[in-house]
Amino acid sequence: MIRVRAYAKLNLFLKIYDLRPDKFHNLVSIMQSVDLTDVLDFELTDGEGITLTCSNDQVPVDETNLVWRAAAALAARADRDVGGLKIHIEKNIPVKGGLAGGSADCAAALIALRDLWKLELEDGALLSIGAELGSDVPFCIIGGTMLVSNRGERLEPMAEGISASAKCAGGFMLVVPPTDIETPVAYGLLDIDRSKQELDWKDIAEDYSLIRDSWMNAISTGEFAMLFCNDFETPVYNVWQELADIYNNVRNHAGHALLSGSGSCMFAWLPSVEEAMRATETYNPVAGEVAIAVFPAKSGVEILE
């Protein structure tokens, strides 16, 4: 058996640009991996196919699930069978909710089962494989502080991540409303809003290089709030009036706030870890949501044993 820790990530930085002929979207963000986890066991079984538990039930446990459709398409890169396995995630990070739940868990169930299958693939093996399966699972591979662009597969780490800078020695409130947004939903609703307008795309390799040098001056300084941006905001905020209000509420406690992905939870810096635990202790809801502190974290997936 090998259990295995996979981590939540934040968009402290998403900028959506055109639709690809692949019908993705090119994209530009700052994604930072957090400490709060999903744990997954992977042990061998005596007989055929995966068997796949969860502990939240709103989780699918059949072939639709990323977990199951990473290890078939590693068995299939490494041109071997899945044989028995058994599978089970206890699921920690909310569902639906902008954090790379199941591209963590996804991209956890490739680095275990290399292990467990004892293949020779190299992590470049790995990448291609997750940016097959989804847009996030490349970055919850090795995850830390990245800026990651294209459709979410070319990933750059910063030269000094948020865990790693002196400057940035605090943590974050994270807040989870009880409303799900499908990502797909987030995305039509955001084109449906740019349709509206007349977009000049600007030069996306301009855009990279000034966001890449504004971001890793902000870290070197602990500033990096100040650069916080997602395009995702107007159009959610606009249909999900309570989601609106929460964020407005997160606004008015901590100073800032920010939707994470294509939402639903948001989140604000906090400098220090004092701060942090503070604000989220003395949050009060106003549409069901929950406030729980959160820390940066260098890597996307931990064995644990």
The other form holds:
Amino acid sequence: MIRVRAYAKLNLFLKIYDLRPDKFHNLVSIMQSVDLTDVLDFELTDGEGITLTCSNDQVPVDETNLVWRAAAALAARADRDVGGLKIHIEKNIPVKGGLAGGSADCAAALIALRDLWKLELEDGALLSIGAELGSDVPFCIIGGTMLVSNRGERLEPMAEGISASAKCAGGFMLVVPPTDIETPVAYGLLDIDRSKQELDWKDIAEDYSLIRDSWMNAISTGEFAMLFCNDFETPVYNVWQELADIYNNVRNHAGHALLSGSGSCMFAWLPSVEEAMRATETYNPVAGEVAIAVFPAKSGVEILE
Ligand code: ATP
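Having looked at the form predicted alone, could you now put up the form predicted together with adenosine-5'-triphosphate?
Now the full complex is given, and it begins with the chain already shown.
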């Protein structure tokens, strides 16, 4: 048996600038792992095939689950059968919240099964299998603080992670609305017309220096909110009025707010642990949302036992 922890992510910056011929989107993002985690157990059995259970009944437990798909893809790559496998997901990461819960589980499955099946596969091979399964999966395999670009497969660690500087010893107030957003629906709301874009994001994604400079600036002042940007915000708040109301409420409470991924979760950055806890405890919901304090994490997957 092997038990692994899979970390949720927040997007501190997210620009979607192009639709590719393969139907994936090109993006530039700063992603941050946070200590909100699913716990997954993997066990070899004598039977044939996968038995999957999950503590959250919103999550499919068939071959569409990203954990199942990860097992099938890894077995195919290693030229072996899946064999008998019992998997349980203890789900703590909100589903369809823009926190990459499915991708985190997928990353955890790739790492756990490489171990359990004793495969001689380098991290690079896991990253390329992960990239085929979803844009957020490569980041979730590594985690920490990363600049992510292209369709999600190009990763570069930030020179200093968010928790490496004394000025950044803070945390996030994460707000989980009752509204779910299907990622493909949110992508359908984006107006991606490169001719209307003021900056050439393809160039920025190639050379990284503009984003890296902004990041170092934020690290040195401890003011991450100055980086905050997410292309999904306007279209998502135009469609879901309750999310616009929650966004305004978070902003009034913490001074700023940002949507994570394609939503629906939002967050604010507080410059100390105490302020993150206090902001969370004193948050008054306006539309059934729940606030939780979460803190930066250094990895995407952790093997527990
Ligand atoms: P992202 O931030 O990567 O866009 P998300 O956090 O918005 O994703 P998820 O919770 O990852 O959304 O779920 C997205 C979809 O994936 C849902 O439709 C869900 O049914 C499906 N799914 C497949 N496997 C899983 C899994 N292990 N955990 C959660 N959802 C899963």
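Small disclaimer: the values here were computed from a predicted structure and weren't measured. Throughout, rigid core stands for the largest set of C-alpha atoms superposing within 1.5 Å between the two forms. Positions refer to the first chain, counted from 1.
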Rigid core fitted, is the C-alpha displacement of S209 between the two forms 2 Å or more?
yes
